[in-house]
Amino acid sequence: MTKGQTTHPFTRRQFLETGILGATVVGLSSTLVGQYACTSNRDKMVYGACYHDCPDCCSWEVTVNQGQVTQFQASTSNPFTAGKLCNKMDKFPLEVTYHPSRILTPLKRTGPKGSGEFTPISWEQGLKEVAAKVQENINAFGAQSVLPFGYAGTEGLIQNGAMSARFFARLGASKLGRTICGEAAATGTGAVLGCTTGVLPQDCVHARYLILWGTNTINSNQHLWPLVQQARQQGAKLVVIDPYRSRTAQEADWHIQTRPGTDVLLALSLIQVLLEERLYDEEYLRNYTTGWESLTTYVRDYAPEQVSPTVGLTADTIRTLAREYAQGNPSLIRVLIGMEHQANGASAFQAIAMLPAITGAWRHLGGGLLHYTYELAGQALNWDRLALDGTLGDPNVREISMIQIGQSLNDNELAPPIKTLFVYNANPAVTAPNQNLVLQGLRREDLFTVVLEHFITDTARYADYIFPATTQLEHWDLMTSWGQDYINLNEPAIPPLGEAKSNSDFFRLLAKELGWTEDYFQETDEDIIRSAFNTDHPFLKGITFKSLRQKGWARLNLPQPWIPFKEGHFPTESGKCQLFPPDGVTLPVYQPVEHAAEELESFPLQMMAIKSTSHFLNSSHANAERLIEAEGAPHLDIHPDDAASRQISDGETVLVFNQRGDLQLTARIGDNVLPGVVSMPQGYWSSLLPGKSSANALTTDRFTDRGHGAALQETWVQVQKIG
């Protein structure tokens, strides 16, 4: 960014809260998905983009003939997408839009909650009955007894929340604390830089020392991986810091395997070495940072020899890493989400964000920290139009944390209690921690639950009413990204199948049923998208609704070369990188979680629940037959020492359990984890697994140190063989 252009006013939370995040099947076959099909002059090309909670936000092209999709493929013109979709999405029309199990009519529950027994009803009946029940609960308990539970099932700025946010603000409903992912990381990084935007992904090719810290790039950021490979071909060394030996770690030049939750200790120890051995850029420190001297004093207690036993690395390993990083020119650290899911998550990001300023890495193209990019579109677009709900309703209504939704649904002292739950763009029965407590709440007969969905998910099984939602091929949306600097227009390629309606249309219709007549409920999705371009911000120069319809995508017009902090200009109050917090209090610290001795005796193994699946994303696609078969049964990674002491052999079925629940997995013995640590994948639907439990049956719902993130990795379990 240039001087005067700041990312500070736009937050990760604003991005999440606004969205950053009948035809027939005849004629569409698997041979036409992802490859060119025979077409005629009646074919129409429509542009769109992936809606998933993923940093890549791939652009795509859809060929339509007489209202049917005949070809679906990645954009070849967008240089970031580069003609490739991930294996989750390459057959998206068949596995989602045209899937035979897709919900295409409103459904009303007929059996017990959780049974999945429903009967079809009309939209007219469904809306009328839902509106009546919502009004009844409001009359009895107040508007804050209503809770919306929506997250990043789509990251489109429209279908994620443009209309639903207006609806719930107008209603006066409780707010949802949408902090399960990303907020702790943003809080930590922002404390140092004043923002989270640093290096752009394309510029990582210029790095010569590249650290992927707590990110499995091959699985979760596949379009960055070719750029990482290009940097290596040009001489870069690739280091992966991760407690799990992921696919990416196996490809690295050096895998540094730490103990889970100790990243802040490692980062502070690296800082101690850099300052002690004078491996720093003194000119950069003096001109563009604050708190250098205080930080030097603070890290004296974090010498490698002192932190080594806790981190699980030798002192020599820590010193070698610090020296190599300081000498890398340019050096780049890539961080993503996984590392924040620990008790000291924000502190870890805060400490890591200090490293590029200490070494002066920000001076160089491709040097610094590669984190989020959502602030770029946040500045460029007319966010006041997208976030209209900010001007509506009572700003003092209470907030319910999505992380502790299980506690809230079962809290007899909560005033008012949650009596109405709307779920959209989310599957909390699978993705929320402390799963069994969540399910206990969803079973409440006095909890009125409405779900907007494509399929009868584990959450939808507990709904009183399900309404069929459109897929990305059937509605308008505007797609930005938290991992790159492109913007996409998603135009509906086909009419909605059956009786499906977009999220926006559902909330417009329900507002009408409630008798609301405000003008802002009359705006169409296209109206809202067009208004987002009513700005003269330079990042949007030449980018319009019309131009995006013609091409589908555009790269934001950022200053080139992009070296945002070469001469400081950090969007902090001082304009400098804050190496020591101005308040002197919110320091990066390692505060281990205390456990009672009897608890650790009963549950001695630390459990990581990670996004290690190649074919699911969170819980999306975990019901697609092809992808279930390709992914295989979930497994538990366990170290040979821990397996031997429990007489567990490779491939045996084991029971993993703690005070919150249990589940059955297949043991995979090896060095993917350290002794005392086990790991399992997230994303599997509980209803499709033996024992009807998945990873979150075990995870804790405790918060991180700051940002109210989810400290999922602070979970401890026991493992025993079955039989």
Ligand SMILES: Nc1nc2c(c(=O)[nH]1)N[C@H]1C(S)=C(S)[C@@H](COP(=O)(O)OP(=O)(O)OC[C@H]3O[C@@H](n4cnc5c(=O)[nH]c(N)nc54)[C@H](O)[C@@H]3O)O[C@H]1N2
The other form holds:
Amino acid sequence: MTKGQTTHPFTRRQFLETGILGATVVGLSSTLVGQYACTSNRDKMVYGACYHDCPDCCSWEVTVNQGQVTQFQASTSNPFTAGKLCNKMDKFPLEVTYHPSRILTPLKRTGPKGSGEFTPISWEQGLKEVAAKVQENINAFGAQSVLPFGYAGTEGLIQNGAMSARFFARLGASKLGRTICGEAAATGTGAVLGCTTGVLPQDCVHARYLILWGTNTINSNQHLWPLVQQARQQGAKLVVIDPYRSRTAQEADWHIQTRPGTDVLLALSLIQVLLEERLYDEEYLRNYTTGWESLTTYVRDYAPEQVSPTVGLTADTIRTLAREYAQGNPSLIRVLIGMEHQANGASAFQAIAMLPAITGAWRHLGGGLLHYTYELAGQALNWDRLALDGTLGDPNVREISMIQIGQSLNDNELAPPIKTLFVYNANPAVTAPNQNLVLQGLRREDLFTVVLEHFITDTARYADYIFPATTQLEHWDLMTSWGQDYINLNEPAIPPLGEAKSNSDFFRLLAKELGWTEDYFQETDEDIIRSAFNTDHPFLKGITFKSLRQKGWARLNLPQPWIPFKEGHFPTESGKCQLFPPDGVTLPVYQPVEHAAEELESFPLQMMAIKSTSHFLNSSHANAERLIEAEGAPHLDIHPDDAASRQISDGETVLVFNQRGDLQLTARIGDNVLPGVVSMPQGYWSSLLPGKSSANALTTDRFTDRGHGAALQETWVQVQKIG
Ligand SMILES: Nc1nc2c(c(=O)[nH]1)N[C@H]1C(S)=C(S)[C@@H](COP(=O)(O)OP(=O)(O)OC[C@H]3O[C@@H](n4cnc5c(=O)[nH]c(N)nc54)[C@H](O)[C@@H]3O)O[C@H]1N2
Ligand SMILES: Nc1nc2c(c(=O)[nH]1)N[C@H]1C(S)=C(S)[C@@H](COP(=O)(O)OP(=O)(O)OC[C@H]3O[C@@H](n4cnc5c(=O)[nH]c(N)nc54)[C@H](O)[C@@H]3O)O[C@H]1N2
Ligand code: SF4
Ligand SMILES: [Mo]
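Rather than the form predicted on its own that you just supplied, could I have the structure of the form predicted in complex with this ligand?
First the chain shown before, then all remaining chains and molecules of the complex.
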């Protein structure tokens, strides 16, 4: 059976006839919900929240009648969601839950790996056969030959990992190094602040000088953008620092277009100017920081004139930025992920995180650094109860990096080799670097691959067995956010469609099939969520499972106004902001990657494969017809100089290639990138593109300087006219 041919108990037509299309099209209209709610006393309102790996974590409301979704809309009461889901999610029931190609039965492979040919089987058969094969591989190669590849396809604490963590710990499987997103950034920021939580997003309205540094807010953090706009209406200047002229950069008052991966130099140079021109807050430095003197010595070599050629900015530009930043009051820097995908990623975040302490920006409401927020719910909830991670299993099992999954799957020396791969909440065939190596690994006949999914993704095509996963409308979850300070309870709105089961049910059932009887496999999702509230942390005052059921969402009870480092109190060992690392070694450094001369001759252009699509979330939704159509075919941004030297015209199809792969794209000539740099969007499924490969076919799987991040953008390519 091939993709799209799975049977479906509820057709698209039936779905449309319930009126959901009309309702979702006007999904922001609360009047419609009101009217609808009055028409039937059997309507039920269920609260939930978006599951995506997105900083916004929007709250939503689902109206259900007789087990079917009749209305789906953003929460109008949650001020952060502000009545609006993004363009990717406003038709979520139609485009994911009720989508006709959603998998609704377990499937067993019938064709060659990658062909996407499967036949439906029962859960009973699927679980039995999977358990037998897993056991056989464990007997022959040991438990560490099993690798769970689960990432943030859902960020819900339950379906992301509560039960799977127990399962793989009990099994003694290898651990997955989950560092493709956020780790290098957190390592950098954490080295200075001791944490990553600083300013709250709501408080950015108070800023008067706002730098969005390597983040494409309009795309990737849509609910922050209105707050940024509000700050501007109140007089803030908006600066965007990005080598790519993103949608956000286009909207800025000042777009500073740097050369990729040079932010650490730019930040150190800004520090040099601030210190040299005495544009600092001496009292703040003296009272609340350590290493000021050492830093002053360290940045001497980073005067604007020195870094200018590498960063691609004039010395004047750097000085002007430093002066404006120092005088902007309050000044706020917003960073997220983007530049961590460079070779010196952690260093960049480390150097940038020093800036607000130097100017004393932390003193003011809305001043400082806005990075993540996950530590807030992280410290409030009874986290240990969720995954039992720390108390279960052998802490010494080996870790396999998700970034180098291609290498590991193909490594003949790896002992034991990876023989069983469980993929859930991830689509590594599209999202992991060095795609062709990943696919080569997934193609291995001796690799037993089990995928839990909604769709036959590019990864699922290589599965031996696929199990149908529930969507956010069909399972329990508890949602915390890395981009704001709300938590949400996601209650199932409808019963699972077809034979879909939640990730946690899958792992419970497989545990049972393997004969495991531990109590922690008997706990229900609801039990686990309830136990997460077994804490008296002040941030959760008044927030209970029961109160969340009544409203869906709650803002954590943080002390207000939230000016966390007004008087120091950094969660570092010294309690101070670390302007120089206590070990004297882990300094922010710019260490360009050395490429062999022949390599650079063959592949002279640096390629950025970034999440610049507006209609996909990583690779999610890149199979939804409406969204693919709205996004259009992928293009290659190339500078006029580089296009001219290759006789490439705008709109022409070009071949982009390097030692790892090639793909065909439409050239878009312009100043979105600097000379020597090209850019293409990440997220498209290879199987749906003409050349059957997508951006990660070209990307490198090398690590960043620290934090084991992915230096995805340290990728060099050549571009050629086709024909
Ligand atoms: N629409 C949409 N929204 C998303 C996602 C999505 O795929 N689509 N993904 C979600 C996820 S998983 C994440 S992690 C967040 C990411 O959110 P962001 O960090 O905002 O997103 P990115 O697109 O990874 O990168 C942001 C910008 O960093 C720039 N950048 C790259 N290299 C450098 C550099 O060396 N220096 C500087 N200054 N800038 C650089 C890129 O050009 C890009 O415009 O977004 C989330 N939201
Ligand atoms: N070139 C390049 N590559 C990148 C990036 C980049 O900027 N450039 N960004 C990187 C970043 S920041 C990230 S976060 C990663 C993201 O990489 P992935 O985590 O692989 O993200 P998605 O592509 O969204 O895949 C998530 C999958 O989970 C599935 N899913 C959703 N909910 C559930 C559920 O409840 N159960 C199950 N079983 N499955 C579910 C979805 O259907 C989807 O197929 O990509 C990274 N790759
Ligand atoms: S993807 Fe992000 S912006 Fe869109 S609905 Fe989900 S949380 Fe909100
Ligand atoms: Mo991410």
